[in-house]
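For reference, the chain that follows is the form predicted on its own, supplied as structure tokens.
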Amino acid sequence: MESDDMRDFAAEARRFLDAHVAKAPDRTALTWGEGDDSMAYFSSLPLEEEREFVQRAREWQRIRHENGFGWITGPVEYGGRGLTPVHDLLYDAIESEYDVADTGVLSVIGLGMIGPTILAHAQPRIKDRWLPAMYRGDAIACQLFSEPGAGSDLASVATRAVREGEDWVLNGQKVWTSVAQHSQIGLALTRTNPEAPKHRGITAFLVPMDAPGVEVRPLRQMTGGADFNEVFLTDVRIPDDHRLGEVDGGWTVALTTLMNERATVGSEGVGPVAAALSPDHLSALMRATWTWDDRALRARLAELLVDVLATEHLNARALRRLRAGVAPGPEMSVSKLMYGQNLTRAAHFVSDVLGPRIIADTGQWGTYAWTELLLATPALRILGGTEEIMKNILAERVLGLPKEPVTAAAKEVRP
């Protein structure tokens, strides 16, 4: 039963939203051939439009923050409201009824992963400096984890950090870094002790992205956009108070980020792609393309929708645990794994439904638009930890299976 506190909070949220934005159109009411048929998972906007998109996200986050909804669960001393995750979930549910700016450029990585990591591991001056700025929309954060020679195997990072007096000097290369081109800070994992076991000689630092020696280069995707970047760190000097956690204790810091990352990626359930996976949308697509009578396709559709429902159930279970104060666990690795696989299967299923219409634009509503999702699927199975990493985690930490053998060649390339 909803408590008076929750009713009051919900009423306050609706008053705030009614005063600032209009109601969103009903996304569940599908009329085939009407509205935007975009299926883009990644942005393909021109640079100027992308900057305007980011500015709208910052502005809406600032308005949220000024009205007490920018960091609902955050500590009051850092600009948060000190309420529970249930209040946060309630606000998200109410806000989804309104036509607000997409704040994913701030929230998915920065507020969803880096913010909780800074709160848990940063030194007081860094918390004071960056947490209010992030949740006010002034600062965007990126994750400097993956490397060309390590991929998602974060224990094998080779970027070096060497102590020089009160500072650390960082050298190395990061890759597949989302939103680095918009970020003011980045959370970097570095190797500080090459002699220690690979999970131990790692230290985490918060890197100002405008520091001398930081260079961001965009990576062009086959969808046309450039959501990811390479980040080169060349003699980047970082004060010791920008260190998160203990020296050589960066693995613990990384785990905090990763658990929140998988919770964020795996629980994504809004936007045009999520709506396209609905039974109504996919069955309407089959009827519009005269494939509804194909029993083999309908069987595949049923299998896909069952897995989508199972993933939603898993997310709902994780949210119930969160409400009870339990930190994200291995179920979020399962959810992340299923999320990428479901989207990939959906794109391939639709390819078979559409045939040549997914590679040649006939102008028919709701057909060629699926190309963008199809071309994005390889990245969906990599971001947030590759499927191989997810399966290793589940095999070793959940099922208790022996660790994967490391070949002699692999040992030679590891630090």
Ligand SMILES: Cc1cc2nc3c(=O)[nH]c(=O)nc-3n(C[C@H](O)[C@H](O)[C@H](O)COP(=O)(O)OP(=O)(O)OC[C@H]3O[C@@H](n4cnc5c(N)ncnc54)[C@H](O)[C@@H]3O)c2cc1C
Second form
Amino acid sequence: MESDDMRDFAAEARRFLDAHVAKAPDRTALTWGEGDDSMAYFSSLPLEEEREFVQRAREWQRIRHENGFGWITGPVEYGGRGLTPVHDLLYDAIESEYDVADTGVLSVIGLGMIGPTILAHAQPRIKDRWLPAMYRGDAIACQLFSEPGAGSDLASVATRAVREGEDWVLNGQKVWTSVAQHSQIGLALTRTNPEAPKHRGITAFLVPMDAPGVEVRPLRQMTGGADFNEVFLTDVRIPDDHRLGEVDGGWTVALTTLMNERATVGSEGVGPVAAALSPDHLSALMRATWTWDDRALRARLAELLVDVLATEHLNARALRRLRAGVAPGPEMSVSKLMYGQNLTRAAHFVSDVLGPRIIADTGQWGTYAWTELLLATPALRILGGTEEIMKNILAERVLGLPKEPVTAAAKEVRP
Ligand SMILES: Cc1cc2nc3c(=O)[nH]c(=O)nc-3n(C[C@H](O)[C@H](O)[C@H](O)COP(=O)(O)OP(=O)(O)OC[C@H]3O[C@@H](n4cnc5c(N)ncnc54)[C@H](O)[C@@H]3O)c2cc1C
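Given the form predicted on its own, state the structure of the form predicted in complex with the named molecule.
Next comes the full complex, this chain leading.
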């Protein structure tokens, strides 16, 4: 049962949302052929429209912030509300019923991962300067972790940071940096001690993205858009007060960022993702394309929907545990793995239903639009830890299977 506190909070959230935005149309209760049929997971907007999209995100975050919903779990001294993650989840669930601007460009990486890392590890001046600005929607942050030679094996980062007086000088290349093109700051992992075991020679810095020597180059995806970037750092001078954590202690900082990756609980509830996994939507698509009588396709649909349902139950269980004050357990790792797999299976199922209509636009509502989701699915199995890495984690930490063989150098830091 909800406590009085939660009921009051929910009522306050609804009052705020009712005063500012309209209710969202329910995309799962569709009337075939009506409304928006976009299935885009990644943006593929022209630059000008993309800028307007980012502006709308900033504006909605500012309104949230002014009304006490911009940083629900954040400390009051930095403009937060000082409430619990359960309040945060409750607000997200309520907000998903409303037609609000998509704030993913700010929230997924910046507010969800970099903000909590700054709070935990940055020096006071940096916290004062950036935390209120980020949660007010004024500053977007990106994650400068991956490099051409460091992805799953993130501790192999090779971007160098060398101390020069009160400053550090950074040189190297980052890659797959989401939202770097819109960001004011980036959290970079650098190598400060090449002699130490790899996890012990890394230092983290907050890099102003307009600093001389920072160059952002967009990478075009097969979906048509360019959400990711290469970021080149050439003699970038960073004051020592922009360092997070200890010198050579950057791995601890990185772990804070990675652990703050937003829980996926409830994130399947909105937009194209909800439509892609909706029994109503998928069966309506089969009827509209005269494939409903194909028993083999129907059997595949049933198998997929059973897994979607199982994932929803796992998410609901995680949410119940969280509400009861229990930290999320192994079900979150399974849930994350299933998220990518379910969407991939849905997109492949639909491309079999559609046949040539997935590659040639016949103009029929709700058909060719699926191409955008189909082309996005490989990325879903890579982002936030690849499917193979997730399976390794599950095998070792949940099923208790023997660990992967590790090298002598890795053993020094990984017992
Ligand atoms: C949509 C998207 C957004 C991203 N955004 C960001 C971002 O904002 N900032 C950022 O820093 N990075 C970002 N990344 C990068 C992402 O973190 C890396 O792509 C990911 O960690 C994998 O690293 P890699 O691409 O170097 O692949 P590799 O690590 O080189 O892996 C290649 C293949 O080998 C497999 N493999 C590797 N190691 C093992 C192992 N031990 N056991 C079994 N198989 C293994 C992998 O599963 C994969 O199939 C993003 C990626 C995507 C797809």
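Throughout, rigid core stands for the largest set of C-alpha atoms superposing within 1.5 Å between the two forms. Residue numbers count along the first chain shown, from 1. Computed from a predicted structure; not experimentally measured.
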* To do: Could you tell me whether the Cα atom of residue 337 shifts by at least 2 Å between these two forms after core superposition?
  => yes
* Following alignment on the rigid core, what Cα displacement (Å) is computed for residue 399 between these two forms? -> 5.0
